[in-house]
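The chain below stands alone and is given in structure tokens; this is the form predicted on its own.
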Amino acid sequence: MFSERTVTDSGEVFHDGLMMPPHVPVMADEVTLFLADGKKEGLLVDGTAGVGGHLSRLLRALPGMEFLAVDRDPAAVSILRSRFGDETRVTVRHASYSEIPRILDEMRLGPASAALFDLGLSSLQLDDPSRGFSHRCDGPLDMRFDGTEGDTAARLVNGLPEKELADIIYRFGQEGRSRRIAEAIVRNRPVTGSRELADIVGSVVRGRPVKVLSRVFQALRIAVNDEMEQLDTLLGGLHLWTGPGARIAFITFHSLEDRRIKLLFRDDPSYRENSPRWLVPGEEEMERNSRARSARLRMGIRT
């Protein structure tokens, strides 16, 4: 169960009466410059919409068009329809992007002009530690989405088999030291918090450097969320509902969601690469948001 949240109108998030830090939308200009280029009305999809960063931003720079938000993580759900409860052009549904086909067939609604997916995690679930996405505080291991089904991360991580543990961290985690680091994690059972867990990761790699925690977290974030599953059935199905010139953008933040997204827009007919085919932020907005470094922005328009 979540904790009680409350937003203002700006889109500050409130949780248990503490402000939290505030969510600052990843290339916001750029994506806006990229999505509302030649486009005055139509639909545009954000399939990934969070507390909304991205869709204020478009919402003023496309007063013509009609917006469909859609959100897997019910706590960004609720923030949503407080935020834009008032807009008349914005739909708020609480699903997988990879529903969106079902959602617009339910609302008689599309082909869509523009689409976008923010693919990285927001401020709402890095920051809340009873999430437990982060190494950075201690929570118990959950890491859903979507709070109310599937496996918690510490199902897996007390449950599986070593090896399958191992080949989730590698896989998804692209950390060669997978097989020490799941034989660690077995030896320490039950692993109850996310602080425990950075802790035994630790001790298989000394100094606790934070990019073989944060590899270990992003694999098993990914495992229970079905993350790469749902991915591709997005990809592809992308074709069936966006129309003819629909400019669709994807902020990526690591490499095996960008080569499939590089791989749609290079090899399929259905699409052609814009020119920049990518972009990433300055360094004017790294230094001012640590959380970009590692993002790009691929862009893509159906032919």
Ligand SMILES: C[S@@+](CC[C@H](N)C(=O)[O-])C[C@H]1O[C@@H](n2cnc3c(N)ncnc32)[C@H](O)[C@@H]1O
Given for the second form:
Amino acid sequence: MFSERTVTDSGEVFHDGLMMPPHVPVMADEVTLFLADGKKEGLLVDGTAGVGGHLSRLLRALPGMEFLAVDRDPAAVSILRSRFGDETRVTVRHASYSEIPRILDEMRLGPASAALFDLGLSSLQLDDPSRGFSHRCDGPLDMRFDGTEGDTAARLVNGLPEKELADIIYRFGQEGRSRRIAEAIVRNRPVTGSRELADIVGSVVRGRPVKVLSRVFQALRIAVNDEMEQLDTLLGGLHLWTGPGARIAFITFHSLEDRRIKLLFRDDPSYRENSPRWLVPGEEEMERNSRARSARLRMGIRT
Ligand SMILES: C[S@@+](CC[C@H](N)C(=O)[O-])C[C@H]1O[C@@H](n2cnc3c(N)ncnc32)[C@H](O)[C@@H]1O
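Show the other one: the form predicted together with the named molecule, since we just had the form predicted on its own.
Following is the full complex, with the preceding chain placed first.
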């Protein structure tokens, strides 16, 4: 399924012998400053540890802390294991962040003193054509974070009634031309590859379709991975496994996620908003890392 990967100690990833473009952690300085300004001991949970970009920064900044690194993607987990296997302060688990309460129970760990959730997907996932996340490369329409379970994007694209497909594109992609796009997809079934899907979407959109393509691919990815349900489960139980004073950071990449975190920290008495409540990357970071452009760091503190 996935090709051969090796990881160096500094986190460089080789894919079939070729070095992959690195995943650059978004707002790493701001995240580290916020989390390291809280408790210096106890447990920090990185619920979307990815390839460990933030984790390696936090390990250095918080030498007295233990870390639980969770990711839903088996490929990310194997990278985390090769990168942090020798680090006694890090425990790596393959799971969804919605399962963190169960993991902490099983390990008799917690409550956590800090938590980080860097939502969305990593550059390694986006840039790997075999995952089907990007409209810029050609590959099978998979889009599952965990390729061992659930329906692929191809199943949704080829199997859903046109109206349901349009609803997904509208709801999760916030794309106004959802009906026209869904109608074109259904007319061209079966659609098997990401390039084919991009061409179909491009054929019904005038002008530069890049934004529309990003929205359609985002919508399908969110639906394939039940991302909103996963996030709602996480947010609903977060107060149960974080201790008083715990610092909690979320990096969000679209308003559907961001609004949920905003309301949680603003309205739920289990939290208070940090001051500032949120930050966006500086111009220099946005220039250097295109993934950072739509990011927002939301910060809350458990009461
Ligand atoms: C933006 S990347 C994180 C990158 C990481 N902070 C780093 O610096 O390497 C997001 C990660 O979240 C993971 N992910 C997405 N949904 C998840 C879920 N429900 N539970 C756990 N991990 C999830 C993805 O597999 C991906 O590796």
